[in-house]
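Encoded as structure tokens, the following chain is the form predicted on its own, with no partner shown.
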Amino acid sequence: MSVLQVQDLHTYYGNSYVLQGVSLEVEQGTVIAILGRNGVGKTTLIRSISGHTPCRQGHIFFQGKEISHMPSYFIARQGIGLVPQGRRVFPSLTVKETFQISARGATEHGWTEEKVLKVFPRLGERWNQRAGKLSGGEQQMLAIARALLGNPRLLLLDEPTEGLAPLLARDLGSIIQQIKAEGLSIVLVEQNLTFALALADYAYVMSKGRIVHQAPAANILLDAEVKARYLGV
């Protein structure tokens, strides 16, 4: 069953035509990778889905309901969690305070504070520390935890390994696998090709604002032509 459907999306920044007819689909419980070089529209796609940069044309359906021109706060309340590029945690808030302002609508099997801390035990060790004093890896954990506490059905991850050491990126990959095992659907924008394709079930490759190739993640990993032409590998 599809959780998200994006149909013929066209998005602009002023007069700059960024997304030029993008379509994709995310099925329940899958990880979808959005791949491509810098500047091809990957983050704009995430921002259009989350309502921060609304499309001018096209349709976005989440769990069968159109959200194309809904405000971002409404989209979040429908069950779409966003982990933005650059983490964007509130530096003056402690980990505890960030958890408190993020928690919403936890059900018996949802993401409670206790459950999130089992996935991110390090955040429990930093409970009373301000987010601005955390390491880059800890801030990324906090950004993901913040999104999970909203109990989303779909998680949007924009460049989660950016600025992380390889060991921290590996740990983050294990965490995303745990989250996926809970049945959460994930859209992953990532420059680290090996990281993204190891986690993803299916991948879309973007170039100049369009989807130019799509295939199961394992197929793209073996496709030397696509990697050389569109991914710079």
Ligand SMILES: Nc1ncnc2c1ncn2[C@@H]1O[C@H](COP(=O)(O)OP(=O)(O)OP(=O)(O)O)[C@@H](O)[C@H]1O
The other form holds:
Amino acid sequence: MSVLQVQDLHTYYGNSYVLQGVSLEVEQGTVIAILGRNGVGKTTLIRSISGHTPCRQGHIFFQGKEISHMPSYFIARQGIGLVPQGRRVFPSLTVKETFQISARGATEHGWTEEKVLKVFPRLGERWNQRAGKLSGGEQQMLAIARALLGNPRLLLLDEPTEGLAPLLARDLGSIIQQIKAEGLSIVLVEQNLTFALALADYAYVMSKGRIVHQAPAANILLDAEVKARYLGV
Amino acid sequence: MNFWILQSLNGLSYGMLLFLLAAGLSLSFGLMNIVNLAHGSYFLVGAYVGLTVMERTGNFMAAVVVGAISVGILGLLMQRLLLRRLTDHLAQVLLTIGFLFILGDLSLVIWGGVPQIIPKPPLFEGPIRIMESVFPSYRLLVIGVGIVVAIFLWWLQDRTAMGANVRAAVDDEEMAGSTGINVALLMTVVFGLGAAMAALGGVVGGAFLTIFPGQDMDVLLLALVVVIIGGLGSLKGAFVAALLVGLLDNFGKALFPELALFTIFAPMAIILAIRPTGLFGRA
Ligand SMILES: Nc1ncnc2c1ncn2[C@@H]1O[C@H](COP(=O)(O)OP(=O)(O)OP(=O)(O)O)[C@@H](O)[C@H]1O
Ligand SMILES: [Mg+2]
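Which structure goes with the form predicted together with this ligand, now that we have seen the form predicted on its own?
Let's see the whole complex now, leading with the same chain.
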């Protein structure tokens, strides 16, 4: 069963025509990677799904329900968590307050405060700090924690390794692995090819607002032509 | 000596009214980017509703509660149905000036043009003796109410989940939405709260200032000055600036009556020249 179905999405910023017919599917419990160079429309795709920049044409089905023109808080409450590009934590809120306002719908086995703190013990140490005062790595953890606390079924991760030191990026990889093992489905946007393909089951390659290639992640790694043409490797 | 203490009390109590009035104006402007020139009407209509309730029931508490709640609902409806759809400031100004006139005329029709005053609650009618001096006890009550409201608002903003939601929405509205916060609804509630506070100011003030047609514009002008001096969206700024303006206005009128509003606008110009975003405004 697929959790998310995106069908022929067309999205604009004013007159600028960015997504030009994007379709994709995410199977329950899998990680898909969205790859592509700068400015091809990866973030715009994420923004269309999360409701920030609604598509002008096309459909988005989440667990069988159309969400393409719903407000973003509704989409979030349906079970789509967002970790945006650039983290975008709330600078004037403390870690504790961020946890408070994000916690939604936790069941016994869900993402409770305790469970999230077990994954990110560092956030517990910074409990009463304002998010604006945290380091980049800590902010990335907080951004992921914020999304998990909403107990999503699907997680959208937009370039989570951007600006992180290699060691931190590696830690992040094992954390995403851990989240996946909990049964979450994940859409992972990345420029870091090795990072993304190590985690993903399936990958889509974008260029100029379109999906130009799709294949199981392992195949992309071996596909010299696609890598050279669309990913600059 | 007594002159200074009494005038300070008058200035402070007037300042507290300005705080009740300006807090909502500052929030709607600073947080929602809504310019609401009908904010002075909330003060006036609140005062008149309070007057009617007081005449019918003789219960000052009831006058305060009914005045604040009815005007709060008026504010909620105005924001929900009209104001939040207008992102353009000029359109907002035109619409809310329209409301200012309509509400002013409606009040004139309903409550007449004669200046009126709300009877004070019996407990606070007379003066109170503290040590050797005599104070008007109602003024002290107003100052107390202002302090309690200020503390309540600070608590709401800094110590509650609702306040954290508002701060999150101000920090990053899109991400607040993606965290599951219904930002539009939250802003409507905050706007209604601001209108209710202005009405509270109207009822409380109606018992020591007179209520008269045109007062909506008078208080709006001072509230705008308070918001500009304090800084958009800052409650702390609104509090400090309201007391400052209240004192300046009062001492100005008492000491240099011929200078009228100059004693307020001259300091405002100086503060803006030094700090263009106001005392506590964000750049
Ligand atoms: N708010 C906006 N208004 C107008 N154009 C925009 C806006 N945001 C992005 N764009 C344009 O849309 C195109 C796609 O941008 P998008 O952010 O989706 O790319 P991306 O693949 O996420 O890039 P990156 O890897 O750099 O994050 C770009 O040409 C960009 O300049
Ligand atoms: Mg991007």
